[in-house]
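First comes one chain, alone, set out as C-alpha cells in the form predicted alone.
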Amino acid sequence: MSTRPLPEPLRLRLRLTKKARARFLSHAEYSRAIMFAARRSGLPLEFAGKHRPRLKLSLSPPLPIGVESGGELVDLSLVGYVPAAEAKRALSEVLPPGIEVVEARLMSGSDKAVGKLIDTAAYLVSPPEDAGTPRGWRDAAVEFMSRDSVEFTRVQPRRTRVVDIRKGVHRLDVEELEGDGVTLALALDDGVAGTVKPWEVIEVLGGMAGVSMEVLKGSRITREGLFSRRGDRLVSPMELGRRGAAAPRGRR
C-alpha cells in the first residue's frame, strides 16, 4: 500500500456492522477482532508506547451481547496518507463476516475522539408479535414519557442499585405494523455521561403493557445509530470535525 509521511497523526474514522454471528461477540471481542484486522490490512497506524506498543483507536460504547448494529463507530489513528476508498477496502478484505466497512472518513488528528463524542444512541426493537396490543404498547409509551421519573433497579456484578432512567430516554416512539406488531424506537443515553440499556425501558415498558420480560425475550434489537446531540438535533459524529484537514496537496 503506498502511502506518504505526515506532520502530524490522521485520524481515520469508520462506520462498521456487528451482524450475524458477530453480534455474539463481547466488546472486549469485537475490539480485538478490529485490532487484528487493522493490522493485517497494511495501514500505516500509529501505535503507543515503547516496550509494549498498542494500537491507538478509539471506540463506540460497548453493544450489549446479541444486538445487531450497522453503525458502530471507530476511529483508527494514521501516521501515513491513505484515501479513505483505499482504507475502506483495505479493512473490509481482512474484517471477519458480520463485521463490514460501511463508510470511512479522513480527519484531522486533533478532532477530538469518536469515543469522546458520543451521547447518544439509537435503536430499533421488534417484541414477538404476540406480545401485546399495539393499543396497549402506545398506552405504555405514553404513560412512560409522561412521568418525571421511572425507577429501575439495575442489577450489577457488584451492586445492585435503584436508578432513573427517564431521563435518559429522549425518544420512545410505537410503529403499528400491519397485523399485531410493533416496533419501538428509542434514543437513549449512551456514552461518557451515562447510559440507558434497551432491555432496561424494554423490562419497564413491557410491565406497563401487560407483556412479560420472558415473552419479552425474544424481541430483536437493533442499534441503528450513535450521535452527539446538537441541541433537539442528533448529529453522527461522521459528519463533525474537519474534513480532509491533514491531507498532503493533491491527495485530497
Second form
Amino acid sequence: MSTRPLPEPLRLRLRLTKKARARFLSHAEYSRAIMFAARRSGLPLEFAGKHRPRLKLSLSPPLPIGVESGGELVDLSLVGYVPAAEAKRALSEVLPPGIEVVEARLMSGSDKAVGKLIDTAAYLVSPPEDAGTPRGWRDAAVEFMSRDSVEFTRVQPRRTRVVDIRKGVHRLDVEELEGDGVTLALALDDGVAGTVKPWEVIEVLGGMAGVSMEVLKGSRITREGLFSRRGDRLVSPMELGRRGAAAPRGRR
Amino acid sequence: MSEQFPGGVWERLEPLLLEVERPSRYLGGEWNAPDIEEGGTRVALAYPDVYEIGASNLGLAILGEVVNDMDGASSERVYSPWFDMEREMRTAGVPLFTLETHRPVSGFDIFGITIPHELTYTNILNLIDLAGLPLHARDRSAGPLVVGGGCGAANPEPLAGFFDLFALGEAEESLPRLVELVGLARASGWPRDRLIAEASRLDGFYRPSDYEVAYNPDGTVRAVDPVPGASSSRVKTVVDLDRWCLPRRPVVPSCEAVHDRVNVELFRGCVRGCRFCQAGMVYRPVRERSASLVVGMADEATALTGHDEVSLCSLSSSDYTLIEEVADRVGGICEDRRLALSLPSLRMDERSASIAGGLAGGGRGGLTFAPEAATDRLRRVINKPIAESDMVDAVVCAARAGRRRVKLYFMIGLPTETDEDVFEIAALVYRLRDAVRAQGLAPPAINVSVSTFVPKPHTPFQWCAQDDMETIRRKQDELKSGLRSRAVNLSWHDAGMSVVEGLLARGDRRLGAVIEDAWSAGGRFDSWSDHFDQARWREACDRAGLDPGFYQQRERPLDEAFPWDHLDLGVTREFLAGEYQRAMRAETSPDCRAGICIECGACERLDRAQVLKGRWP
Ligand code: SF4
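Having gone through the form predicted alone, I am curious about the other one (the form predicted together with the partner chain); can you provide its structure?
First the chain shown before, then all remaining chains and molecules of the complex.
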C-alpha cells in the first residue's frame, strides 16, 4: 500500500469481535491471528527492534477462552497515513472468521496505548434458564454488593490464594427475561488495576442463589465492552479525546 | 463452515472444547484452509502427532493442495488428538474427524497417514482405531482405503498388517492417480477389494498383502515372495520440482507451530552420500527448483500467509547451486517486508556460514551445523569428510557476523566408533571456541546436541549393529563430564527412545504384534519424552517372544535378506553394500554433482536425471 510518510507514527485503534470459533482461541493465539492478518493487510505498519523486527501492537486484557466478545480493542501503529475506513476495509479482508473489525479510528501516536488504558470490562451472563429463580438471583446480587468483602479461592497454575473480589465488582445488575431466565450484567476490574474473572463472580453468586457450578457451566457469557473508569463513568477508549468525551489522563 | 455438512460432529465436539487444553487444535477454519465442496472423492490426510507438530509438515501441505486442485475431489486434514481430547472423544463417542468439515474419517474414501518416524507408530494405530475402523487391514470390509506414505514408508513392514496400501516415494503424481481410480471404482460399483487390487497396480503403490515373508529358524528373513497374481509395482515415484510449485497457499496454523514459517523447497534429494542418512539415500536423485520459481513462491506465500519468516529448505540448503542468487533476491523481499530469512541445514564451511551469517533479519540468532563426528577418521567412515579447518572457518565466520549462538549436531554410536571418537567431541568443541578467541572475537555460546546413531534401512549402515542401552548411557556420561564449561550447553536424546527406534526401524512383520501390544497398553506420543515408556515396549516384545537385541544390536552378514529388500527406492543393494565396505575401510565416495556418476542406481531405476540449475562448484 503506497502512503504518505508521516513525521511520527499514528495509532490505529480497532474494536474487534472474538466470536463463533474464534472464541476458542487463547489470548496468545488471538494476538497471533491479528499480527498475521496485519502483515497480510499491506498496511504501512510500524515495527520495533532492529535485528528481529516485531510488529508494534497493544491489546486489551485477555478474554477467557470460550467467552465471546464484541468489544475487544487493539492498537496498531502506522508509519504512513491511511484513512481509518480504508484501514478497516484492508483488515476486514484478511482477518480469520469470528474476528471482525467493528470500528476503526486514527489517533495521535502519543496517546496512551490501549493496553495501558483499560481497567474495566462489562459482561453479560445468561445462566441456563432453569438455573435458579429471578428472585434468588436478585437477592444474591443485593447480598453480594452489600458486603464489604467477598472471598474467593483463586487457583492458578503455580499458586492458589484467597482473594477479595468484592472491590473489583463495580456493577452487578439482574435483568429478568420473559419466561423464567435472567441476565446478569457485570462490570469488573480488568486490566491495569487487576482482574476479576466473570466465572469467579458467577461461582460466588451461584453459591448464594443455591445454584451449583455444574449447572452454571452451561452459562453463556459475552464481554460487551472494555472501558476506562472516570469517576463513576465508564469511558470507551474508542471515544477518548473526542469532543465531549473525557480527555485521557496525562494529556494537555 | 462445518455446521453445513451433514453428518459432521461439530455440535458434539463443541462442548468438549472447553474441557481440553488448547481447543484451537481442533477448530479448523484457519487462514488459507481450503473450502470444501460437498461430493466427489474425499481424502483425509493425517499426521500422527498433535496439531502444532503436524501443521508444520510440508509434505502433507503439498498433497492436500494437489488433491484440492483436482476436479471432483477434496482433501481435509487430520491430526492426533491429545490425551485429554482422546479421553473426551472416547467418552462422548465422537469419532476421529477432519478439521475442515468435522466429518468422521470413516466416511471418507481415502485415509492417508504419513509415517514420519518410528516413534509415531502407536499414534498411527490410535488414529485408525479412533476413526472407528478395524485395526487390521484384513478385517476391514468397508470404509476408506488406509494408505501409508512419507519417509517412514521406506520400511513399512512392521506396519504392514494395518495398511491397505503404501505410497512409495513422492506422491504428487501418484496420489491423484489413486484419487481418480477411487472415482472410477465408485462409478463402476467395484467392491473394496477390487479397488485395492487395482490400486496396487498403480505406479508408486505397494500392497503389503501381495507379499509373504518366510523366516529361517534363526529368525532372519528367508524370502519375501509375491503371492500369485501380485502386482509388480514396488518402485517409488519421484517428481520434477519445477512442475510442482506447492504449497501455494499454506494454511496458517492457529497456534505457534514447530516450524512456524514459510518453507520453500530449494531442491529434493541429496547426494553428499552420508552413510547413516536415510533421506540422503531414498530421495535421490537431486532435483533443483529454478531460482525464479523459488523467489516467486517465497514472495507469494509470505504475502498470502503473513508469516514473519521464510526458510529456504532442503536436505542441505547451502548445496543449492544458485544459493547466493536466491538468498540475495529473497533477502531483498524480506528486508522490504521486515521478515527474517533462514537457511536450515548448512554445510559446515566458510561459504555456507557467510551466506547464512548475512541473511536478512537473521540478526544475532544462531547458526546450526552438523559435523556429526569429531575425528577425521570417523567422518571419513560416515562419508562426511569436512576438514577441521572448514569447521573453524565456519564458526569464526558466524562469530564475525555477530551471531551469539552456534548449534552443533553430533552423533554417538556410529559404526567403528572408539572411546577416542567420543572423547574428541568435547575436545573439538573447545578447539573451535579457542579458534574464535584467537581471532580476538567473542566466542558464541555453543549448543551441542548429541543424538544416538540408529541404523536405517536402505542405507549403507543397514548391516550395522546399534549400541545397547548401557553403552549409550556410558557414552552420554562421558560427554557430560567432558563438556562442563558454562559456555557450552549439551543436550542428548533419551537412550531408551533410540533403542525402540532402532528396534522398529529395521523391523519385520512380526513386530506388528509388538506395536499393537504397546498401543493397547496405552502407548501414545512415544516421541514425547514425558509420555515415552520403554517398559511398555520391553514387555510387548516379551509377550510376542521377540528379542529386541536381534533387531537392534545385531550386525548382519553381508548376504542376509532384509524385510525391505523387495521395495525399490532407487539406490541398489549392491551400491549400499559397496558403500558399507568402503566405510569399514574409512574410504570416502565423491558427490556425483561434481560430474562423475558413482552408479547408485537412482537415476536409472527411477528414470529421472539429476537436475542442477547452476554449476556445481
Ligand atoms: S545414479 Fe549417479 S548421478 Fe544419479 S544420483 Fe546416483 S550417483 Fe548421482
